[in-house]
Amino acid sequence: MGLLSEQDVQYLKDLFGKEMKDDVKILIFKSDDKSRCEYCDITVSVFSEVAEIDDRIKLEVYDIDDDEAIANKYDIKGRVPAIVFLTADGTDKGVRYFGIPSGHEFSTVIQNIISFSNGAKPDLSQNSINKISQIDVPTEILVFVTPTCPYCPRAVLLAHEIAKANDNIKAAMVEANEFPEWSMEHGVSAVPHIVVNDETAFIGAYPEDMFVDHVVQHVLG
């Protein structure tokens, strides 16, 4: 029996049929060492089931140790499971997931599949895009989440949209419970917890304009 219900599969089949345009590439980095990655197998299984729904979803699975050069190319830093989204021509827009995007976060995966199949254009206001364009240094946004947090997907999507708007920016969802040391490093006690360039920028679900302003101000001062 699959992880996705027949109802879910039919819903996604209809949605992808209506909304997807081109291929989307999804790279998964895993480890077979269960002590290192408890959720790698289920992450691969979930994405495999999603990829079976529409043949425009191209899934590539890599071992973090055997495929070290590829992992380094996408700046995975040894943390697995890790997921990278690419457009049909292989363009990297900086969208990442660390940990299985389950619970409420699964919706962000579906939205990114559709977005990347349509060129990964940022779904932001022009005012936000103009502000983000000012960032001219390498920037990383981490959004620490938990699967049961109903406010976290919006924060994750906003971070991903910001990354799509500026090639200097990478943005990642981080499942806080799967990476306790990483979470502890940044003092994560409530989610969504947003870290910009290794410093906590703010905590909580902010509307687009405030989210963008906090990121830009944190980077540029």
Given for the second form:
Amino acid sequence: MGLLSEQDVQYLKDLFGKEMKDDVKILIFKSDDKSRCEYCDITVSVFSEVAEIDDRIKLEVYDIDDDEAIANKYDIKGRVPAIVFLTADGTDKGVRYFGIPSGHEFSTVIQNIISFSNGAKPDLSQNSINKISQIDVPTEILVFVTPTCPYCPRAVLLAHEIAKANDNIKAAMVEANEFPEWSMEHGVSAVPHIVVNDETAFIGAYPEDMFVDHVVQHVLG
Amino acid sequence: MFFVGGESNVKDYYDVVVIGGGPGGMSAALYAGRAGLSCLVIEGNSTGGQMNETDIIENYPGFEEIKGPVLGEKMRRHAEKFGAQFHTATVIDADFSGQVKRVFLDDGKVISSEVVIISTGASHRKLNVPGEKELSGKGVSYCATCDGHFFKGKKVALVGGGDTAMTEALYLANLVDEVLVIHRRDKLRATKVLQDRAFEKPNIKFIWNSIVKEIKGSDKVEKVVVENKKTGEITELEVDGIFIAIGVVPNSGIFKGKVHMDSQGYIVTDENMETNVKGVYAAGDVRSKKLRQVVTAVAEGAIAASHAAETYFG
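Complement to the form predicted on its own: the form predicted in complex with the partner chain:
Zooming out: every chain and molecule, the one shown earlier first.
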């Protein structure tokens, strides 16, 4: 029995059939060392099941140690499992996941597959895109989540859309339970917890306008 | 568990726009879809509404025991099967002045429709005590299912005495060392079965007749200052976190002045769930009523969508 039910698979088949255009590349970085990555196997399994649903989803699985050069290229820094989304021609829009996107978070994976298949254009208001374009320094947005948090996927998607809008910006979901030290470092005790350039920017679910303003203000002061 | 809900391209007109993806909204979408109407559900977070924060639901007929988010996903899939579409965004404004209604979304989209069903639900009521805002996200939480994991092996306070409070206390008791329930009265308001279960848990302790005066801590929650209403005694409890479940306030702010509301901001409707504005309905927790449950929300969503289908598309 797979991780996705037959109904899920049929649902996704219909959805991808209707909404996908070009290929999407998904890179997964994993480690076979269970003590280092409890959820790597299941991450690879669930993404494999998704990739089987539509030929246009191209999955590439790399070992964090054996494929060091590629891991460095995408700035994975040993954090596994890591997931990177690329467009058909291999364009990196800075969209990342660290830890397994399970529970509510998995819906953002589906959204990103559709988005990257359609050129990964940011689904944001023009006003937000204008504000984000002001960011002219390398910026990393981390959204700490738990899989049981219903407010988190929206925050993750907003961060990912912001990354798609500006090549200076990378945005990642971080599953807090899988990275306790990383979470402790930023004092995460409620999610979504948003870190911008290594400092806590805000905690909680914000609508697009406020989210964008907080990120821009945090970077540009 | 993997929730696979995805989105299709959003159009700019639907027969029915449902604002809010809780049980009321999803039931309305199901009924609208079956009536042959095009329907968009706009949801600010994951679909399911407050069910998403409910570990176990055991009073929705037909399901002796089901996880809240799972019931949410089932309702969504059911509505989608009959053509309803879902979109994640926050509604920031609405125009109900014409026959065609418009809602404005935070992602810049504007959606028009003949009928709007408001099922925006309700949010957690705040304590409004010193330290609550400052330490929010630093040990102050309103969502046990979201944040409970961060308090494994620790001691937390939980404020409230209703069904939600006891459901959260029971959820937390399986994760943390000790849950101190702080309640303003000398007995719980929660349903009997939940009370019994909470009293049986050895690591749930009750502090009766007491209210929270202040939450203290420099960088994270360290102490909760509690006053016993009967004796006037002030106690400081050392805890690592505090969960607040003292009821809800309606998510109706953006509709103020647009539809009639009661003194608490809940939307007033007639027996068909229609507001004073023709073609604008309310269903679920945002509506002025007594019993706020999944079962009442879905009933109201069904009534609203059926009436709308008959009245405006018949």
